[in-house]
Amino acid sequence: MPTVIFQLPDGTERKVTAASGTALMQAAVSNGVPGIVAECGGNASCATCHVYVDAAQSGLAGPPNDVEDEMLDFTAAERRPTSRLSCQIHLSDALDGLVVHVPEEQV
(Lines of atoms letter the chains of each structure in order from A and count residues from 1; the text may use other names and numbers.)
(Lines give C-alpha, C1' and ligand atoms only; values in the text may rest on other atoms or scores of the structure.)
Protein backbone atom coordinates (compact mmCIF):
# COMPACT_ATOMS: atom_id res chain seq x y z
CA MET A 1 0.00 0.00 0.00
CA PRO A 2 1.41 3.39 -0.94
CA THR A 3 2.14 6.04 1.66
CA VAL A 4 1.63 9.73 0.91
CA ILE A 5 2.98 12.61 2.95
CA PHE A 6 0.75 15.66 3.31
CA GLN A 7 2.69 18.82 4.19
CA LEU A 8 0.31 21.13 6.03
CA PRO A 9 0.40 24.94 5.95
CA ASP A 10 1.56 25.05 9.59
CA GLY A 11 4.70 23.09 8.72
CA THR A 12 3.56 19.76 10.14
CA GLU A 13 3.04 16.66 8.08
CA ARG A 14 0.68 13.70 8.02
CA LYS A 15 1.63 10.32 6.60
CA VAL A 16 -1.29 8.40 5.16
CA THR A 17 -1.25 4.85 3.83
CA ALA A 18 -4.09 3.67 1.62
CA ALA A 19 -4.86 0.88 -0.79
CA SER A 20 -3.84 1.23 -4.41
CA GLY A 21 -6.70 2.62 -6.46
CA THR A 22 -7.90 4.90 -3.67
CA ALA A 23 -8.26 8.54 -4.63
CA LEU A 24 -5.75 10.72 -2.79
CA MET A 25 -8.66 12.90 -1.62
CA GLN A 26 -10.45 9.91 -0.11
CA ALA A 27 -7.29 8.80 1.66
CA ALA A 28 -6.94 12.31 3.13
CA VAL A 29 -10.55 12.60 4.26
CA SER A 30 -10.60 9.07 5.74
CA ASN A 31 -7.51 9.91 7.77
CA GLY A 32 -8.61 13.35 8.94
CA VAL A 33 -6.04 15.36 7.03
CA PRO A 34 -6.96 19.00 7.71
CA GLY A 35 -7.38 21.33 4.76
CA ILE A 36 -8.85 18.80 2.34
CA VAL A 37 -12.50 19.89 2.28
CA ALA A 38 -13.73 17.84 -0.71
CA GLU A 39 -17.22 19.33 -0.80
CA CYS A 40 -18.26 17.49 -3.96
CA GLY A 41 -17.04 14.10 -2.78
CA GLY A 42 -14.66 13.50 -5.64
CA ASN A 43 -16.52 14.61 -8.75
CA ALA A 44 -13.99 17.24 -9.83
CA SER A 45 -16.65 19.91 -9.52
CA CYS A 46 -15.64 22.02 -6.50
CA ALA A 47 -11.84 22.34 -6.38
CA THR A 48 -11.82 22.09 -2.56
CA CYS A 49 -9.34 19.21 -2.50
CA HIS A 50 -6.61 21.22 -4.19
CA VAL A 51 -3.02 20.17 -3.47
CA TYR A 52 0.41 21.05 -4.77
CA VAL A 53 2.41 17.99 -5.76
CA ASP A 54 5.99 18.40 -4.58
CA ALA A 55 7.94 19.92 -7.44
CA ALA A 56 10.55 17.16 -7.37
CA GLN A 57 7.79 14.58 -7.93
CA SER A 58 5.42 16.41 -10.25
CA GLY A 59 5.96 13.87 -13.03
CA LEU A 60 4.82 10.98 -10.85
CA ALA A 61 1.24 12.16 -10.54
CA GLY A 62 0.94 13.12 -14.18
CA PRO A 63 -0.87 16.12 -15.64
CA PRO A 64 -4.50 17.05 -14.96
CA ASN A 65 -7.12 15.95 -17.48
CA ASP A 66 -9.16 18.60 -19.32
CA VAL A 67 -11.96 18.78 -16.72
CA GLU A 68 -9.52 18.98 -13.82
CA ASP A 69 -7.46 21.58 -15.65
CA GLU A 70 -10.54 23.76 -15.99
CA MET A 71 -11.52 23.31 -12.32
CA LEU A 72 -8.03 24.29 -11.19
CA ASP A 73 -8.82 27.80 -12.44
CA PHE A 74 -11.34 28.08 -9.57
CA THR A 75 -9.18 27.15 -6.58
CA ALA A 76 -9.23 29.45 -3.54
CA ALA A 77 -5.43 29.39 -3.24
CA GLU A 78 -3.24 30.36 -6.15
CA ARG A 79 -2.86 27.86 -8.93
CA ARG A 80 0.70 26.66 -9.48
CA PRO A 81 2.31 24.48 -12.17
CA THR A 82 2.12 21.51 -9.76
CA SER A 83 -1.51 22.08 -8.72
CA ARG A 84 -3.79 19.04 -8.82
CA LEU A 85 -7.18 18.07 -7.44
CA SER A 86 -6.49 15.26 -5.03
CA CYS A 87 -9.73 13.54 -6.09
CA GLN A 88 -8.17 12.97 -9.50
CA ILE A 89 -4.96 11.34 -8.27
CA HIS A 90 -5.38 7.62 -7.71
CA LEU A 91 -2.80 5.94 -5.54
CA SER A 92 -0.57 3.19 -6.83
CA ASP A 93 2.70 1.66 -5.76
CA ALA A 94 4.41 4.06 -8.17
CA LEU A 95 3.19 6.94 -5.96
CA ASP A 96 4.59 5.49 -2.73
CA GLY A 97 6.37 8.33 -0.92
CA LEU A 98 4.54 11.06 -2.83
CA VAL A 99 4.67 14.43 -1.06
CA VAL A 100 1.81 16.89 -1.52
CA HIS A 101 1.43 20.34 0.00
CA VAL A 102 -1.98 21.44 1.28
CA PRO A 103 -2.78 25.11 0.47
CA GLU A 104 -3.66 27.67 3.13
CA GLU A 105 -7.27 27.85 1.98
CA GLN A 106 -9.73 25.76 0.00
CA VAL A 107 -12.95 27.77 -0.01
The other form holds:
Amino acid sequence: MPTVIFQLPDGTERKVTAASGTALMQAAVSNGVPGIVAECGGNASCATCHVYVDAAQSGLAGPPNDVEDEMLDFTAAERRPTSRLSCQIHLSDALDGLVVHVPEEQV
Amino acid sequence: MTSMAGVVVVGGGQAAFSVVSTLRASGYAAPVTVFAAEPHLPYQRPPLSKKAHTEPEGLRVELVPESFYRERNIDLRLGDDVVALDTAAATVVTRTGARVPYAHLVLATGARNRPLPVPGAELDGVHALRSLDDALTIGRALTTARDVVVVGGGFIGLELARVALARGARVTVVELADRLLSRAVSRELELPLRERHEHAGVRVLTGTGVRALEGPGRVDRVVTDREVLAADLVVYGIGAIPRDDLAREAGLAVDDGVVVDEQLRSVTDPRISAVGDCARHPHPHAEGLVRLESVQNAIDQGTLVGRRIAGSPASYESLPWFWSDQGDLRLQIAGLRSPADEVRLVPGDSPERLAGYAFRDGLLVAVETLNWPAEHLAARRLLERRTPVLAGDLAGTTLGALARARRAAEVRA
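Next up, can you give the form predicted together with the partner chain of this protein, since the form predicted on its own came first?
Now the full complex is given, and it begins with the chain already shown.
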Protein backbone atom coordinates (compact mmCIF):
# COMPACT_ATOMS: atom_id res chain seq x y z
CA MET A 1 0.00 0.00 0.00
CA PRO A 2 1.47 3.36 -1.01
CA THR A 3 2.25 5.98 1.60
CA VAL A 4 1.89 9.67 0.84
CA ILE A 5 2.92 12.70 2.87
CA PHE A 6 0.80 15.80 3.28
CA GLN A 7 2.79 18.92 4.20
CA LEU A 8 0.46 21.25 6.06
CA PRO A 9 0.54 25.06 5.99
CA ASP A 10 1.58 25.14 9.67
CA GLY A 11 4.78 23.27 8.80
CA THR A 12 3.72 19.89 10.17
CA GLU A 13 3.30 16.79 8.05
CA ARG A 14 0.87 13.87 7.99
CA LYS A 15 1.77 10.45 6.62
CA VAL A 16 -1.13 8.49 5.18
CA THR A 17 -1.19 4.95 3.85
CA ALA A 18 -4.06 3.85 1.63
CA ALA A 19 -4.91 1.10 -0.84
CA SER A 20 -3.94 1.48 -4.49
CA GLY A 21 -6.81 2.95 -6.46
CA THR A 22 -7.89 5.23 -3.63
CA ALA A 23 -8.19 8.87 -4.62
CA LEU A 24 -5.61 11.01 -2.84
CA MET A 25 -8.50 13.22 -1.66
CA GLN A 26 -10.27 10.24 -0.12
CA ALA A 27 -7.09 9.09 1.58
CA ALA A 28 -6.73 12.55 3.12
CA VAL A 29 -10.35 12.79 4.24
CA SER A 30 -10.47 9.26 5.65
CA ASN A 31 -7.43 10.02 7.75
CA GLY A 32 -8.60 13.41 8.92
CA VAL A 33 -5.92 15.43 7.14
CA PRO A 34 -6.92 19.06 7.71
CA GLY A 35 -7.20 21.45 4.79
CA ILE A 36 -8.63 19.01 2.23
CA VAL A 37 -12.23 20.16 2.24
CA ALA A 38 -13.62 18.14 -0.70
CA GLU A 39 -17.08 19.68 -0.55
CA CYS A 40 -18.31 17.73 -3.57
CA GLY A 41 -17.07 14.37 -2.38
CA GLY A 42 -14.66 13.76 -5.22
CA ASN A 43 -16.43 14.52 -8.48
CA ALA A 44 -14.21 17.32 -9.78
CA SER A 45 -17.03 19.76 -9.11
CA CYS A 46 -15.75 22.12 -6.45
CA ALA A 47 -11.93 22.49 -6.48
CA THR A 48 -11.73 22.38 -2.67
CA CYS A 49 -9.25 19.49 -2.54
CA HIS A 50 -6.48 21.47 -4.24
CA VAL A 51 -2.87 20.40 -3.51
CA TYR A 52 0.60 21.26 -4.75
CA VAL A 53 2.65 18.24 -5.71
CA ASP A 54 6.18 18.60 -4.38
CA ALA A 55 8.29 20.26 -7.04
CA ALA A 56 10.86 17.47 -6.99
CA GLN A 57 8.13 14.96 -7.85
CA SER A 58 6.08 16.89 -10.35
CA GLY A 59 6.48 14.16 -12.98
CA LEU A 60 5.30 11.44 -10.63
CA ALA A 61 1.62 12.38 -10.42
CA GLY A 62 1.36 13.47 -14.04
CA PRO A 63 -0.47 16.45 -15.50
CA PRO A 64 -4.07 17.41 -14.71
CA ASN A 65 -6.80 16.16 -17.04
CA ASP A 66 -8.60 18.68 -19.26
CA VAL A 67 -11.53 19.53 -17.00
CA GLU A 68 -9.27 19.64 -13.95
CA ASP A 69 -6.87 21.90 -15.82
CA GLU A 70 -9.63 24.44 -16.48
CA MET A 71 -10.86 24.26 -12.90
CA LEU A 72 -7.41 24.85 -11.44
CA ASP A 73 -7.56 28.41 -12.76
CA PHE A 74 -10.20 29.13 -10.12
CA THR A 75 -8.92 27.56 -6.93
CA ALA A 76 -9.09 29.64 -3.75
CA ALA A 77 -5.32 29.58 -3.27
CA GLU A 78 -3.08 30.58 -6.17
CA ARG A 79 -2.53 28.13 -8.99
CA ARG A 80 1.04 26.94 -9.43
CA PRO A 81 2.62 24.72 -12.09
CA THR A 82 2.36 21.79 -9.65
CA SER A 83 -1.31 22.32 -8.76
CA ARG A 84 -3.65 19.31 -8.87
CA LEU A 85 -7.06 18.40 -7.56
CA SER A 86 -6.41 15.54 -5.18
CA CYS A 87 -9.67 13.81 -6.13
CA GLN A 88 -8.15 13.27 -9.57
CA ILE A 89 -4.94 11.61 -8.35
CA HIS A 90 -5.36 7.89 -7.77
CA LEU A 91 -2.83 6.15 -5.60
CA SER A 92 -0.63 3.37 -6.91
CA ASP A 93 2.67 1.80 -5.92
CA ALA A 94 4.35 4.18 -8.35
CA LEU A 95 3.17 7.05 -6.12
CA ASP A 96 4.61 5.57 -2.92
CA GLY A 97 6.43 8.38 -1.11
CA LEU A 98 4.55 11.16 -2.91
CA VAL A 99 4.74 14.49 -1.08
CA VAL A 100 1.99 17.07 -1.55
CA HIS A 101 1.60 20.51 0.00
CA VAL A 102 -1.80 21.61 1.31
CA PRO A 103 -2.61 25.24 0.48
CA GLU A 104 -3.68 27.83 3.04
CA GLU A 105 -7.23 28.06 1.77
CA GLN A 106 -9.66 25.93 -0.23
CA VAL A 107 -13.01 27.64 -0.15
CA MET B 1 -11.54 16.73 32.70
CA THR B 2 -13.57 19.77 33.40
CA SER B 3 -17.09 19.80 34.74
CA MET B 4 -18.06 23.03 33.00
CA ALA B 5 -20.81 22.92 30.41
CA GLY B 6 -19.53 23.14 26.86
CA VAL B 7 -21.13 22.82 23.46
CA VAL B 8 -23.95 20.40 22.77
CA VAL B 9 -24.77 19.74 19.11
CA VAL B 10 -28.07 18.13 18.19
CA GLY B 11 -27.72 16.29 14.88
CA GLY B 12 -24.99 14.20 13.27
CA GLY B 13 -24.75 15.38 9.67
CA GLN B 14 -22.37 17.56 7.71
CA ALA B 15 -23.29 20.77 9.55
CA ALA B 16 -22.80 19.16 12.96
CA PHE B 17 -19.44 17.79 11.88
CA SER B 18 -18.42 21.19 10.61
CA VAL B 19 -19.27 22.78 13.97
CA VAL B 20 -17.30 20.34 16.11
CA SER B 21 -14.28 20.00 13.85
CA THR B 22 -14.05 23.80 13.67
CA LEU B 23 -14.38 24.15 17.45
CA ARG B 24 -11.41 21.89 18.09
CA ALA B 25 -9.36 23.31 15.21
CA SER B 26 -9.98 26.76 16.73
CA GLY B 27 -8.65 25.73 20.12
CA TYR B 28 -11.97 25.35 21.94
CA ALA B 29 -11.14 23.20 24.98
CA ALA B 30 -14.42 22.73 26.89
CA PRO B 31 -16.58 19.59 26.47
CA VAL B 32 -18.17 18.99 23.07
CA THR B 33 -21.04 16.50 22.80
CA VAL B 34 -22.81 15.45 19.61
CA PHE B 35 -26.15 13.67 19.60
CA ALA B 36 -26.45 11.80 16.28
CA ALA B 37 -29.73 9.92 15.96
CA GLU B 38 -28.45 7.52 13.31
CA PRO B 39 -26.10 4.66 14.23
CA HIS B 40 -23.54 5.68 11.57
CA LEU B 41 -20.56 7.98 11.88
CA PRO B 42 -21.42 11.39 10.36
CA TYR B 43 -21.36 10.95 6.59
CA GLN B 44 -21.66 12.82 3.31
CA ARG B 45 -25.13 12.94 1.82
CA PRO B 46 -24.47 14.16 -1.74
CA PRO B 47 -23.16 10.79 -2.96
CA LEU B 48 -26.23 8.95 -1.68
CA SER B 49 -28.41 9.91 -4.62
CA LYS B 50 -25.57 10.15 -7.12
CA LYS B 51 -23.60 6.96 -6.73
CA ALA B 52 -24.75 4.93 -3.74
CA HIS B 53 -26.88 2.82 -6.03
CA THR B 54 -24.21 2.05 -8.51
CA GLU B 55 -21.65 1.00 -5.96
CA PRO B 56 -23.57 0.24 -2.76
CA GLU B 57 -21.00 -2.19 -1.38
CA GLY B 58 -17.99 -0.01 -2.05
CA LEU B 59 -19.63 3.09 -0.66
CA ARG B 60 -17.36 5.14 1.60
CA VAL B 61 -19.23 8.16 2.78
CA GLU B 62 -18.14 8.77 6.37
CA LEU B 63 -16.63 12.22 6.74
CA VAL B 64 -13.75 11.12 8.98
CA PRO B 65 -12.94 7.94 10.89
CA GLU B 66 -14.02 7.36 14.49
CA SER B 67 -10.50 8.13 15.69
CA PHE B 68 -10.94 11.75 14.61
CA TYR B 69 -13.55 12.30 17.32
CA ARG B 70 -11.67 10.30 19.95
CA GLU B 71 -8.39 12.15 19.37
CA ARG B 72 -10.16 15.49 19.73
CA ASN B 73 -12.17 14.51 22.80
CA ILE B 74 -15.48 14.95 21.00
CA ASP B 75 -18.18 12.93 22.75
CA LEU B 76 -20.05 11.43 19.79
CA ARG B 77 -23.28 9.78 20.94
CA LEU B 78 -24.38 7.69 17.95
CA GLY B 79 -27.94 6.37 17.99
CA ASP B 80 -28.92 8.78 20.73
CA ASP B 81 -31.25 11.68 20.33
CA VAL B 82 -32.35 14.83 22.10
CA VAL B 83 -36.10 14.85 22.77
CA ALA B 84 -36.53 18.16 24.60
CA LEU B 85 -34.78 21.46 25.36
CA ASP B 86 -35.00 23.18 28.70
CA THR B 87 -33.80 26.62 27.70
CA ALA B 88 -34.36 28.10 31.18
CA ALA B 89 -31.97 25.56 32.69
CA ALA B 90 -29.74 25.47 29.54
CA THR B 91 -30.07 21.70 29.41
CA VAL B 92 -31.06 19.12 26.81
CA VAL B 93 -33.03 16.00 27.64
CA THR B 94 -32.07 12.81 25.79
CA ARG B 95 -34.21 9.87 24.75
CA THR B 96 -32.91 7.89 27.71
CA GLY B 97 -33.90 10.68 30.10
CA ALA B 98 -30.39 11.98 30.72
CA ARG B 99 -30.05 15.76 31.19
CA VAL B 100 -26.98 17.36 29.67
CA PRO B 101 -26.16 21.03 30.38
CA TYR B 102 -24.77 23.34 27.74
CA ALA B 103 -23.04 26.69 27.58
CA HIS B 104 -23.89 26.80 23.85
CA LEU B 105 -26.42 24.67 22.03
CA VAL B 106 -26.26 24.13 18.28
CA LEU B 107 -29.25 22.74 16.43
CA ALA B 108 -28.05 20.87 13.34
CA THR B 109 -31.09 18.68 12.99
CA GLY B 110 -31.44 18.88 9.21
CA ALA B 111 -34.66 18.14 7.40
CA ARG B 112 -37.03 15.25 6.86
CA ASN B 113 -38.65 14.23 3.60
CA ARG B 114 -42.02 15.64 2.77
CA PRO B 115 -44.25 12.56 2.83
CA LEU B 116 -46.07 11.48 -0.32
CA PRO B 117 -49.69 12.35 0.50
CA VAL B 118 -51.47 9.73 -1.58
CA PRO B 119 -53.08 6.35 -0.86
CA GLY B 120 -50.64 3.48 -1.15
CA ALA B 121 -47.53 5.42 -0.13
CA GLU B 122 -46.92 2.81 2.58
CA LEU B 123 -46.77 -0.14 0.13
CA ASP B 124 -43.62 -2.21 -0.20
CA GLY B 125 -41.46 -1.00 -3.04
CA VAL B 126 -42.09 2.70 -2.29
CA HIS B 127 -39.06 4.57 -0.99
CA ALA B 128 -37.85 8.04 -0.16
CA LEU B 129 -34.16 8.84 0.07
CA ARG B 130 -32.53 10.74 2.89
CA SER B 131 -30.30 8.45 4.92
CA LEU B 132 -27.47 6.06 4.10
CA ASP B 133 -29.79 3.17 4.97
CA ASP B 134 -32.37 4.50 2.49
CA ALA B 135 -29.69 4.64 -0.20
CA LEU B 136 -28.63 1.05 0.43
CA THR B 137 -32.27 -0.10 0.37
CA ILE B 138 -32.91 1.64 -2.95
CA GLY B 139 -29.64 0.31 -4.33
CA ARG B 140 -30.74 -3.25 -3.55
CA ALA B 141 -34.21 -2.66 -5.02
CA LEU B 142 -32.63 -1.44 -8.26
CA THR B 143 -30.96 -4.80 -8.71
CA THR B 144 -34.29 -6.27 -9.83
CA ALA B 145 -36.49 -3.29 -10.68
CA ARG B 146 -37.69 -3.09 -14.29
CA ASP B 147 -40.22 -0.26 -14.19
CA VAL B 148 -39.23 2.63 -11.96
CA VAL B 149 -41.49 5.60 -11.35
CA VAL B 150 -39.83 8.65 -9.83
CA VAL B 151 -42.23 11.05 -8.18
CA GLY B 152 -40.79 14.55 -8.16
CA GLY B 153 -38.60 16.24 -10.77
CA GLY B 154 -36.19 18.02 -8.46
CA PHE B 155 -32.50 17.34 -7.81
CA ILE B 156 -33.00 14.06 -5.95
CA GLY B 157 -35.68 12.76 -8.32
CA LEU B 158 -33.62 13.41 -11.43
CA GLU B 159 -30.44 12.03 -9.89
CA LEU B 160 -32.30 8.85 -8.96
CA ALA B 161 -33.96 8.67 -12.38
CA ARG B 162 -30.59 8.59 -14.09
CA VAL B 163 -29.15 6.09 -11.62
CA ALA B 164 -32.13 3.79 -12.27
CA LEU B 165 -31.72 4.24 -16.02
CA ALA B 166 -28.06 3.33 -15.76
CA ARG B 167 -29.08 0.19 -13.90
CA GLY B 168 -31.19 -0.85 -16.87
CA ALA B 169 -34.68 0.08 -15.71
CA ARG B 170 -37.41 1.85 -17.66
CA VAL B 171 -37.85 5.18 -15.91
CA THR B 172 -40.71 7.66 -15.78
CA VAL B 173 -40.48 10.93 -13.86
CA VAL B 174 -43.81 12.35 -12.71
CA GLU B 175 -43.78 16.02 -11.71
CA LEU B 176 -46.75 18.04 -10.53
CA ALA B 177 -45.36 21.41 -11.65
CA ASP B 178 -45.39 22.33 -15.32
CA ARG B 179 -41.64 21.85 -15.54
CA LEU B 180 -38.69 20.10 -13.94
CA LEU B 181 -36.56 21.71 -11.21
CA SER B 182 -39.02 24.57 -10.88
CA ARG B 183 -37.50 25.82 -7.64
CA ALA B 184 -33.86 25.27 -8.53
CA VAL B 185 -33.16 26.39 -12.10
CA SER B 186 -34.48 28.90 -14.60
CA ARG B 187 -37.00 27.95 -17.25
CA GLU B 188 -34.36 28.81 -19.84
CA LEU B 189 -31.97 26.13 -18.61
CA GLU B 190 -34.71 23.65 -17.78
CA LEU B 191 -35.67 23.22 -21.43
CA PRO B 192 -32.34 21.86 -22.68
CA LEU B 193 -31.92 19.89 -19.47
CA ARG B 194 -35.25 18.16 -19.98
CA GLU B 195 -34.39 17.43 -23.62
CA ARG B 196 -31.20 15.75 -22.54
CA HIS B 197 -32.97 13.58 -20.00
CA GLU B 198 -35.53 12.55 -22.58
CA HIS B 199 -32.85 11.91 -25.17
CA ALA B 200 -31.09 9.64 -22.67
CA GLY B 201 -34.31 7.63 -22.31
CA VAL B 202 -36.11 9.05 -19.29
CA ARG B 203 -39.84 9.57 -19.84
CA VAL B 204 -40.87 12.89 -18.30
CA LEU B 205 -44.47 13.75 -17.38
CA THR B 206 -44.80 17.30 -16.10
CA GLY B 207 -48.03 18.94 -14.98
CA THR B 208 -49.03 15.51 -13.74
CA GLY B 209 -50.23 14.62 -10.26
CA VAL B 210 -50.03 11.22 -8.61
CA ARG B 211 -53.41 10.06 -7.28
CA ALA B 212 -52.59 6.66 -5.81
CA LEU B 213 -50.06 3.88 -5.62
CA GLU B 214 -51.62 0.46 -5.96
CA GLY B 215 -50.68 -3.17 -5.69
CA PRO B 216 -51.23 -6.33 -3.66
CA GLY B 217 -49.05 -5.39 -0.67
CA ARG B 218 -46.28 -4.43 -3.01
CA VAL B 219 -46.62 -1.54 -5.44
CA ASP B 220 -47.22 -2.55 -9.06
CA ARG B 221 -48.79 0.58 -10.57
CA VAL B 222 -48.96 4.34 -10.17
CA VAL B 223 -52.24 6.07 -10.93
CA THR B 224 -51.63 9.59 -12.23
CA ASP B 225 -53.94 12.34 -13.52
CA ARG B 226 -53.24 11.13 -17.03
CA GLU B 227 -52.53 7.44 -17.10
CA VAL B 228 -51.69 4.38 -15.07
CA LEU B 229 -47.99 3.55 -15.02
CA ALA B 230 -46.58 0.09 -14.37
CA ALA B 231 -44.10 0.21 -11.48
CA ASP B 232 -42.18 -2.30 -9.44
CA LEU B 233 -40.22 0.45 -7.68
CA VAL B 234 -41.39 3.95 -6.78
CA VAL B 235 -38.97 6.51 -5.38
CA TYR B 236 -40.11 9.94 -4.42
CA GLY B 237 -38.38 13.21 -3.70
CA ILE B 238 -40.88 16.00 -3.31
CA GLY B 239 -39.06 18.33 -1.00
CA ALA B 240 -38.01 18.46 2.62
CA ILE B 241 -39.34 19.89 5.84
CA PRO B 242 -36.87 21.30 8.38
CA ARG B 243 -36.64 19.44 11.65
CA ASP B 244 -37.49 22.38 13.87
CA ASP B 245 -39.84 20.63 16.31
CA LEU B 246 -37.45 20.76 19.26
CA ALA B 247 -37.03 24.49 18.83
CA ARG B 248 -40.75 25.10 18.42
CA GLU B 249 -41.63 23.04 21.48
CA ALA B 250 -39.01 24.95 23.47
CA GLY B 251 -40.64 28.25 22.51
CA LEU B 252 -37.96 29.48 20.07
CA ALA B 253 -38.98 31.49 17.02
CA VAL B 254 -39.64 29.07 14.16
CA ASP B 255 -40.86 29.75 10.61
CA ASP B 256 -40.19 26.80 8.32
CA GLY B 257 -36.86 26.47 10.11
CA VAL B 258 -35.32 27.90 13.27
CA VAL B 259 -35.20 31.67 12.85
CA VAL B 260 -31.68 32.98 13.47
CA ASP B 261 -29.80 36.26 13.09
CA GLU B 262 -26.90 37.06 10.79
CA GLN B 263 -24.53 35.23 13.16
CA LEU B 264 -26.88 32.21 13.13
CA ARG B 265 -28.03 32.70 16.74
CA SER B 266 -31.65 32.02 17.60
CA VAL B 267 -33.46 35.36 17.63
CA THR B 268 -35.13 34.15 20.83
CA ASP B 269 -32.14 32.80 22.76
CA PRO B 270 -28.56 33.81 21.88
CA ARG B 271 -27.14 30.73 23.61
CA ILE B 272 -28.72 28.63 20.86
CA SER B 273 -27.60 28.53 17.22
CA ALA B 274 -29.01 26.71 14.21
CA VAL B 275 -27.02 25.59 11.17
CA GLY B 276 -27.65 23.80 7.89
CA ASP B 277 -31.00 22.68 6.49
CA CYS B 278 -32.92 23.52 9.68
CA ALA B 279 -31.91 27.21 9.88
CA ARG B 280 -33.78 30.21 8.44
CA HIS B 281 -31.48 33.18 8.27
CA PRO B 282 -30.72 36.56 6.72
CA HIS B 283 -28.32 36.54 3.79
CA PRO B 284 -26.72 39.42 1.89
CA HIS B 285 -27.52 37.70 -1.43
CA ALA B 286 -31.21 37.36 -0.59
CA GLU B 287 -34.14 39.60 0.23
CA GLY B 288 -35.69 38.53 3.52
CA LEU B 289 -34.85 35.31 5.30
CA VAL B 290 -33.80 32.14 3.47
CA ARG B 291 -33.40 28.48 4.31
CA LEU B 292 -30.86 26.72 2.11
CA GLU B 293 -30.49 22.99 1.59
CA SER B 294 -26.97 22.37 0.36
CA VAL B 295 -23.72 20.87 1.51
CA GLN B 296 -21.94 24.20 1.05
CA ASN B 297 -24.40 25.89 3.37
CA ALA B 298 -24.04 23.14 5.96
CA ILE B 299 -20.25 23.31 5.93
CA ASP B 300 -19.97 27.09 5.93
CA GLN B 301 -22.60 27.68 8.59
CA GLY B 302 -21.04 25.04 10.85
CA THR B 303 -17.65 26.66 10.40
CA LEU B 304 -19.01 30.11 11.21
CA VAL B 305 -20.72 28.96 14.41
CA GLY B 306 -17.72 26.90 15.51
CA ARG B 307 -15.47 29.93 15.08
CA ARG B 308 -17.90 32.23 16.84
CA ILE B 309 -18.16 30.01 19.89
CA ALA B 310 -14.37 29.70 19.92
CA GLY B 311 -14.12 33.50 19.99
CA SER B 312 -14.15 34.82 16.40
CA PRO B 313 -17.64 36.08 15.54
CA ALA B 314 -18.68 36.95 12.00
CA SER B 315 -21.81 37.40 9.91
CA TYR B 316 -22.87 34.69 7.52
CA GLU B 317 -22.39 35.78 3.93
CA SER B 318 -21.00 32.78 2.03
CA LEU B 319 -22.01 32.66 -1.60
CA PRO B 320 -24.63 29.90 -1.95
CA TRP B 321 -23.82 27.20 -4.47
CA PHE B 322 -25.43 23.93 -5.44
CA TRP B 323 -24.71 21.00 -7.68
CA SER B 324 -26.46 17.94 -8.95
CA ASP B 325 -25.07 15.04 -11.02
CA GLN B 326 -27.85 13.62 -13.17
CA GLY B 327 -26.35 10.88 -15.26
CA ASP B 328 -23.96 12.57 -17.67
CA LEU B 329 -25.35 16.00 -16.72
CA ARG B 330 -23.48 18.02 -14.14
CA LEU B 331 -25.70 20.88 -13.08
CA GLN B 332 -24.09 23.59 -10.94
CA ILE B 333 -25.54 26.81 -9.61
CA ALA B 334 -23.70 29.73 -8.03
CA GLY B 335 -25.62 32.57 -6.38
CA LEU B 336 -29.32 33.01 -5.66
CA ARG B 337 -31.62 33.64 -8.60
CA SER B 338 -35.09 35.17 -8.25
CA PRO B 339 -37.92 34.28 -10.62
CA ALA B 340 -37.95 37.85 -11.95
CA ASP B 341 -34.27 37.81 -12.95
CA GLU B 342 -33.46 37.87 -16.64
CA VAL B 343 -31.59 34.76 -17.76
CA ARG B 344 -29.38 34.65 -20.83
CA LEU B 345 -28.44 31.19 -22.08
CA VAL B 346 -24.95 30.90 -23.57
CA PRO B 347 -23.51 27.84 -25.31
CA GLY B 348 -20.15 26.57 -24.15
CA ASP B 349 -17.11 25.67 -26.19
CA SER B 350 -18.38 22.13 -26.72
CA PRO B 351 -21.91 20.85 -27.40
CA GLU B 352 -22.54 19.39 -23.98
CA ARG B 353 -21.69 22.65 -22.19
CA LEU B 354 -24.18 25.37 -21.44
CA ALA B 355 -24.44 28.32 -19.07
CA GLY B 356 -27.32 30.50 -17.96
CA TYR B 357 -26.40 33.93 -16.64
CA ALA B 358 -29.03 35.53 -14.40
CA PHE B 359 -29.11 39.33 -14.29
CA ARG B 360 -30.98 41.62 -11.90
CA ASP B 361 -31.06 45.27 -12.89
CA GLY B 362 -28.34 44.47 -15.40
CA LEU B 363 -26.01 42.98 -12.80
CA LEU B 364 -24.98 39.30 -12.71
CA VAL B 365 -26.47 37.62 -9.60
CA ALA B 366 -26.39 33.89 -10.37
CA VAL B 367 -24.96 31.43 -12.87
CA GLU B 368 -26.31 28.02 -13.83
CA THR B 369 -24.04 25.67 -15.76
CA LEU B 370 -24.38 22.28 -17.39
CA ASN B 371 -21.19 20.18 -17.65
CA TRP B 372 -18.98 23.23 -17.27
CA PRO B 373 -17.34 23.20 -13.82
CA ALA B 374 -14.70 25.79 -14.71
CA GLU B 375 -17.38 28.32 -15.66
CA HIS B 376 -19.14 27.52 -12.38
CA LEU B 377 -15.97 28.13 -10.41
CA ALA B 378 -15.33 31.39 -12.24
CA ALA B 379 -18.84 32.47 -11.28
CA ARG B 380 -18.22 31.59 -7.67
CA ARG B 381 -15.02 33.60 -7.55
CA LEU B 382 -16.58 36.67 -9.14
CA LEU B 383 -19.87 36.55 -7.24
CA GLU B 384 -18.36 35.87 -3.84
CA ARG B 385 -15.98 38.78 -4.19
CA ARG B 386 -18.93 40.96 -5.18
CA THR B 387 -17.08 41.96 -8.33
CA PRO B 388 -19.75 43.65 -10.44
CA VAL B 389 -20.35 41.90 -13.75
CA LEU B 390 -22.64 43.72 -16.15
CA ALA B 391 -24.64 42.10 -18.91
CA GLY B 392 -22.49 43.97 -21.42
CA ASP B 393 -19.28 42.53 -19.93
CA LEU B 394 -20.42 39.08 -21.07
CA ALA B 395 -21.13 39.96 -24.69
CA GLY B 396 -19.25 37.42 -26.77
CA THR B 397 -17.20 36.02 -23.93
CA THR B 398 -17.47 33.63 -21.00
CA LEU B 399 -17.26 34.30 -17.33
CA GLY B 400 -14.15 32.12 -17.18
CA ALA B 401 -12.39 34.27 -19.78
CA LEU B 402 -13.53 37.40 -17.97
CA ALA B 403 -12.28 36.12 -14.62
CA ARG B 404 -8.92 35.12 -16.09
CA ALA B 405 -8.54 38.55 -17.68
CA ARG B 406 -9.41 40.35 -14.45
CA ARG B 407 -7.05 38.16 -12.46
CA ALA B 408 -4.24 38.85 -14.93
CA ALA B 409 -4.95 42.58 -14.66
CA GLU B 410 -4.78 42.35 -10.84
CA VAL B 411 -1.43 40.60 -11.03
CA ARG B 412 -0.06 43.31 -13.32
CA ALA B 413 -1.41 46.12 -11.13
